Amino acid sequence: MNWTIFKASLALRRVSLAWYAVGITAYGWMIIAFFPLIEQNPEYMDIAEQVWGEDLLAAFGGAGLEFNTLGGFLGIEYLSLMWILIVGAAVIVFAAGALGGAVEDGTMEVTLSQPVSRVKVALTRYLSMAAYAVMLCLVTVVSLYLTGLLHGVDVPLDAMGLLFVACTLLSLAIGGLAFFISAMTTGKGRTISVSLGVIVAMYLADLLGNLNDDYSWLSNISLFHYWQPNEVIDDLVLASQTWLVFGIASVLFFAAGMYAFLRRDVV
C-alpha cells in the first residue's frame, strides 16, 4: 500500500465524509428520539401497522418487522431502506472516482508515471473506499448509542458493535461491486449509474420475493435479503448466511476488480 496515494484519496473526500457523517447522525437522532413515544403509546404502533400494511413495510425493507422492538423500529425506518441508500451511494461515489473516474479525467495516468505498480495503486484506492466505509459505519453505530443515552433509550453497547461490524460488511459488498464497474469502465458516471441500478435492481427482486409467494427465489440473488439489523439489535445475532454472502461478495468483486484493471488501458 502507498501511504501518500491512501491519505489523498481520504483528503480530497474529507468534506463529503463530513456531510454524511452531519446527515447520519440527524437521521440517526431523529428515529431515536421519536422511539420513547411509539414505545409508551402502544396505541400508535395499532395505528401505523394499520396505516403501514404489510405491502408499504416491505416496500421500506420492514416485512416481518415490529414496531415495538428497538431493532424492527430502526429496520422500519431507519437501517433496512434509508441507511443503505446514504452508505450505499456514498461508497459508490469514491469507487467511482477511484478507478474509472481518475482515468477519465486523466489523474491515473499521471499517478502511474510515477515509481508506483498498478498492483499499489489499485489496492490503495480500495483500502481508502474501505475505510471510508468504515468512519461511515462507525458513526452510524456511535451516533445511535449516543442519542440514546440522551433520550433514554436503551442501546445495547453490544448490540451496536455487532452491527458496526454488519454495516461494514455490506458496505464493503456494495462498495466492492461499484470498484469492479470502476475497475472495467472509463468515467464516473457510468460506474454510479450502473452501480446504483444493480441496487434498485436487488430491491425491486427483494421487494417482489416478499409480495408474491410466486417469486419469494428473487429474494434470495438480493443483498436486501441477507441484511437483518432487527436481528442484529434484538437477537445480538448476525446471520451465518450474512457472514457468508456479504463475505465472499467483498471479496469476488475487489479480485476482479483488481484483476480487471490490471488488464486494462489507462491512456
Given for the second form:
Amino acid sequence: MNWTIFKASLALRRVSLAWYAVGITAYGWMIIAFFPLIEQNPEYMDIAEQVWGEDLLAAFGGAGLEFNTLGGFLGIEYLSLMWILIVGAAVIVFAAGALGGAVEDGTMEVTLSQPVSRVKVALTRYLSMAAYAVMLCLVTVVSLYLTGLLHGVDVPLDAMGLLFVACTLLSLAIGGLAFFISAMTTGKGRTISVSLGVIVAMYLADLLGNLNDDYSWLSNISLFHYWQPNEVIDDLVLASQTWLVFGIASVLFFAAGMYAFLRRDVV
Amino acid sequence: MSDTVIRCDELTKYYGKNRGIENLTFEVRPGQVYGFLGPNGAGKTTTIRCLLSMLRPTSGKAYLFDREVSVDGQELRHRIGYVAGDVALFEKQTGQWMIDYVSGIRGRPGPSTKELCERLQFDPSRKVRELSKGNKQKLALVIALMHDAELLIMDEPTSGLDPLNQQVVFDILEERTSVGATLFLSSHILSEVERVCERVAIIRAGTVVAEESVETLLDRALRTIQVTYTEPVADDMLSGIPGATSVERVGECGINAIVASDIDGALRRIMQRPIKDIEIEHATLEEIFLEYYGHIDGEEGQ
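Having looked at the form predicted alone, could you now put up the form predicted in complex with its partner chain?
Okay, now the whole complex, with that chain kicking things off.
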C-alpha cells in the first residue's frame, strides 16, 4: 500500500464523507425518535399489515417482522432500504472515481507516471474505499446509539457492534462490485450506472423471489437476501451464510477488479 | 551505464482494429536530446504511453535504461520526469498539493521545486481549477522536473505557454541536458525541435519513416522564398533556380519559390537582380512530410 495515495484518496472525498455522514445521522435520528411511539402502540403493526398487505411486506423483507422491536423497526424503516441507498451510493461513487473515473479524468496518468506499481495503486484505492465504508458504518451505529440515549431508546451496544460488522460486510460487497466494474471501464458515470443497474437487479430479484414462490430461487442470487439487520439487532445473530456470501463476494470482486486493472490500458 | 536510455523493438499497439503504432523501432542514447516528430495522430503519445507502461503493447518490446518497461516499470519511473501532452491534474486541489502528492509517491521532496516555481513564475498556492492552461502546463513542468530525473520525457512541453515562458522552459531543458540528462521531446513544432534536439525520428501513421540528425533534416527541409524585385521579373528568372521544386510569379515584380535543397545556390541565382524585399521561411513539418514522404493520408512517400 502507498500511504500518500491512501491519504490523498480519502482527502479528495472528505466533503462527500461529511455529507453522507450527516445524511445517515439525520435519517437514523428520525427513525430512532419515532421508535418509542411505535413500541408503545403495537396496534400500529396491525394497521400497517392492513394497509400494505402481507405480500407487500414480505416483498420488502418485512414478513414476520415486528415493528415494535428495535431490530424489526430499524430493519424495515431504515436499514433494509434507505441505509442501503445512502451507503451503497457512497461506496459506488467512491469506487467509480478510484479507477475508471481516474482513467477518464487523466489523474491516473499522473499517478502511474510516478514510481508506483499498478498493484499498489489499485490495492491502495481499494483499501481507501474500504476505510471510507468503515467510517460510514461507524457513523451509522454510533449515531443510532447516541440518538437512542437522547430519546430513551435502549440501543444495546453489543447489537451495534455486530451491526457494524454486518454493515461493513455488506458495504464492502457492494463496494467490491463497483470496484470490479470501475477497473474494467473508463469513466465514472459508466461505473456508477452499471453498478447501480446490478444492485437494482439484485434488489428486484430478491423482491420477486419474496413475492412469488415459483421464483424464490431468485432471492438466492441477490446480496439482499442475506441482509437481515433485524436478526442482528434483536437476536444478536449474524448468520454464517451472511458472513460467507458477503465475504466471498468482497474477495472475488476485489480479485477480479485487480486482475482486470493489471491487464488494461490506463489512459 | 546503460547503452541505451530508450529502445523500442518492433513496438506495436492497436486499439481494437485501429492502429496506434506499428513495428516502431528506434533507440535513444544516454545524454542525447532526441526529437520525436509527427503530426497529430501519428502515434507519438501512444509510443510515450507504452514507454511508461500505461498502454499494454499489442506486440514488440519497450526498454528504458536497457530494462524492459513491462517488467521493471515501477523502478524505472524513479529515473523519469514526464510531461503529458494533455495535462490532467487534480482540479480541486492546489498546485502545492499536487507537488506534495508526487513527492510523497517518490518518497522525497523535489530538490528543485522552489527554483522551478520561481523561474516559471508559478504560484503553487492556487487551486488547479483556477489556473489558466499555461499555468497548468507550468505545474506539470514543475512536477516533471523537480526531482532532477535522468530521463525527461516531454510531450509537447511548451503547449499553452507564452514565448517568454517557452524560452525559460528551453533554458531549463538545456541546463538539464548539459549536465547529462537525456531529453526525449515529442512535438509537431519543427522550430522547437530544431532549437534543442540533436537527433530526430519522424513518425507517420504509426511508423518511424525517418531517423536522422537535425542538421540533416534541416538540410533536407524546404524553404519558401518570397522575393520582390525593384523592377518587373523576366520569364527567365522563373527557371533555373537550383533546388527549387516550384516557382511562381506574384504580380509583376515578385516570385514565390519553394526550395528543397541547395539554398545557397538558389539565393545566388535569385540575387542576380536588384531586390526590394526578401522573406525566407522554413517549411512547416507538414510541408516536409508532403515533400519527402508523400501525402499525410497514408500513401507511401519516398
